[in-house]
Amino acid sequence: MIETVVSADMLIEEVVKVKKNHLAPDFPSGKEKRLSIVSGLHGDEVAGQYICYELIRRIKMQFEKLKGIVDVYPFINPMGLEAQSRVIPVFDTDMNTLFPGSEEGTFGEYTAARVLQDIKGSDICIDIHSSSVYLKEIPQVRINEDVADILIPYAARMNMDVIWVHPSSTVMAGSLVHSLNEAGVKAMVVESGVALKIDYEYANRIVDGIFCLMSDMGIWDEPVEDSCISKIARDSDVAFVNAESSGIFIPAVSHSARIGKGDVIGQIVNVLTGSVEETIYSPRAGIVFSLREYPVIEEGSLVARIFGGTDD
């Protein structure tokens, strides 16, 4: 059932609506578990659109196996999606900084408040993201260390390569997931790929992971096995590699590849002089789980994240 969660009149005589697909058994008992899937907080993260489509398609194909509630919110920032913009156009505001929002506030704050209220009551919420245009990410779950003990067993069923546990001090207080966890809803972020593109292999893995979780929750009446054992990453397990020069970044490694300490990650070149400005080496052995996608780079920009091993 398609339901309108938010409807707002704009100054340009346009009505902006946020909708969800409410999927539930034909004859509910009232005791069903509820899973909410959110996408499109950033309008340039389009992989979530495919994930929502594929999830709904698979459920409808075997609808008799649905024993709980799945609410799918494909585009929380519909104006951003239409404009291919990370922020809310016109307002130039990051939607994922406005929670818990306010029904008396701006358009973005009003939308945030209504969306949060609608998701409350869910047993679990998964917020799907696709990084930015600058970095490509391997499939991963990101959770706050304050709720890690509660969420890791669920995150481990999501078929992701890495579960990245963030310190509380680095978690955005205005994000949807933070606000849901504060409200007592188990919520986590799934991140993969790169903005403005769909990596179908990654996206289908996420859909498979959602079905694993649905099976565990009793929402899907079929055993589903995950094909990936997630590795737990704390901040001390992750090395951030930043550029010390400006220019064009030419990678020497593949995204998601294993790398040794001292191996070359890539070079930054000067296109005017034809010279190499910097050769970037890995500070540790591990997996390249974030890699610069956009080649134009400035001094200080993040080039890669390496997970695993030590700096020694």
Contents of the next structure:
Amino acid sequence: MIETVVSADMLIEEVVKVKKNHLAPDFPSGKEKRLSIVSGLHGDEVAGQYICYELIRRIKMQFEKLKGIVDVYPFINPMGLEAQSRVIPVFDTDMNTLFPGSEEGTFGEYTAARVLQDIKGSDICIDIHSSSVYLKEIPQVRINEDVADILIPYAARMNMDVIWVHPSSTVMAGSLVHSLNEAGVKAMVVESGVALKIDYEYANRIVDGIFCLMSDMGIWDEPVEDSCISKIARDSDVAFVNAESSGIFIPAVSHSARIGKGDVIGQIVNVLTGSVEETIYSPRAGIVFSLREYPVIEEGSLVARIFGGTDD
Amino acid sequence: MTKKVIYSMNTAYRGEYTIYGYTFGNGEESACIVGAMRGNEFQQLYICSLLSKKLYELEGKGSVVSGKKILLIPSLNYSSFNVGKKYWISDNSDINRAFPGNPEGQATSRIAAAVLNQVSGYAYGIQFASFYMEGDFIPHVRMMETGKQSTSLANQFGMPYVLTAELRSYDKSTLNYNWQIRGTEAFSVYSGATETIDEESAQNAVSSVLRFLTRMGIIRYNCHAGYISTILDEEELLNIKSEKASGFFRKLVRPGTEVKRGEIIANIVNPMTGEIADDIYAPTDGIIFYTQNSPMVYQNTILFKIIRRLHN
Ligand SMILES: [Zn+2]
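What about the form predicted in complex with its partner chain, after the form predicted on its own?
Full assembly next; the chain just shown is listed first.
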């Protein structure tokens, strides 16, 4: 059943509508578990669009196996998706900094409050992101430290390579996931790939992971096995590699490949002189967890994150 | 006046990007003034330019009290002005959400860390801030309730209002908060406009700062007494929104206008028909504190903030 969660008239004629698809058994007992899937908070991240489609398609194909409630909210920032804008167009605000929002607040805060209210009461919520245009990310679940113990058992079933316990902006105060955890909903972020693109392999793994979780929750009446054992990354397990010069980044490694300590991650080159400004080496052995996708670099730009042992 | 480098970094196409500070007087770190942090803060930068000239004149006349030093940093982010962006040129991040910063992080985080390092230790900190919504205000000094704020000091600016505000989720990443936590008495001065120059309120903001510096014994300057500030909790401001319709925002009042309950204070006009889609009424007797200044508004946008008139 398709419902409009919140709507507002835009400047001229058109209406912005946040919608959800409420999937529930035909004859509910009233005791069903409820899972909410959210995407499109950032309008430049499109992987969640395919994931929502594929999830709904697969549920409908075997609808008799649905024993609980799945609410899918594919586009929380619909005009951002239309306009290829990460933030809310016109208001120029990152939607994922506005939670818990306010009924008295302006458009974005009001929308945030209504969305949050609608998701409350869910047992679990997955907020699907796909990085930014700058970095490509390995498929991962992100959770904040304060709720890590509660969430790790659920996150581990999401079929992702890594569970990163880290104060990322998507799980910190102001984010949907943070507000939901405070309201007693077990909420986590799934992050993978890069903005503006759909990596279908990653996306299908995320859909499989959602079915694992649904099966565990008793929402999907079929045992589902996860194909991958997630490694837990604490902050000391991840090294950040930032550029100390500017220019164009040319990678020497592949994303998600293994790298040794001291191996070359890539070079930053000067396009005018044809010279190499900086060669960037890995500070530790591990896997290339994040890799720079957008090649224009300034001093300080994040080039890679390496997940592995310690620096020595 | 001595020009000093606050932070300098390498960029791909703009060469070296350098943030400058200007000091007046010598001796103990008495007052630090920070101007535009975002690329649309034309008014804030303009106020700094006026203040810079004034402080240079006062220094020349020996009117900076001996043993006192003032630091002025007009802009942290002038590249964003140059490319017409509100936030950081390369990644759209907001410097005023990057504090306390990390000297080994990304550009805005490095800038925040360097600036905080340079401005910490001053007894008083003044920042010319802009609001997260576009619009015009009654000029005021805003203080976050960190537990370290002093409204009696804020009164010394002689601005019409001192606004105290509860901490919001993102406040901990602002300059003002981190300044206060490090022991500086920090104030945010809101002068009225942002993207346009309001000459009168710019002059008033300069006078307010000079008044404050005089009263704190940092400069000698003949100034008018200013206002006896009314202290107001931000929570007491009443939001008035375009709840029913979107369209042209025809406002009938300005910041400072006294309104009566039931008075029409704006019309929302249908852009196609010219018909009034909705009348906006004052819900209470009061004074207009804030007005939206966009020509057109979405439904559910905050149009006004009103100070309720208290009846005895
Ligand atoms: Zn995102």
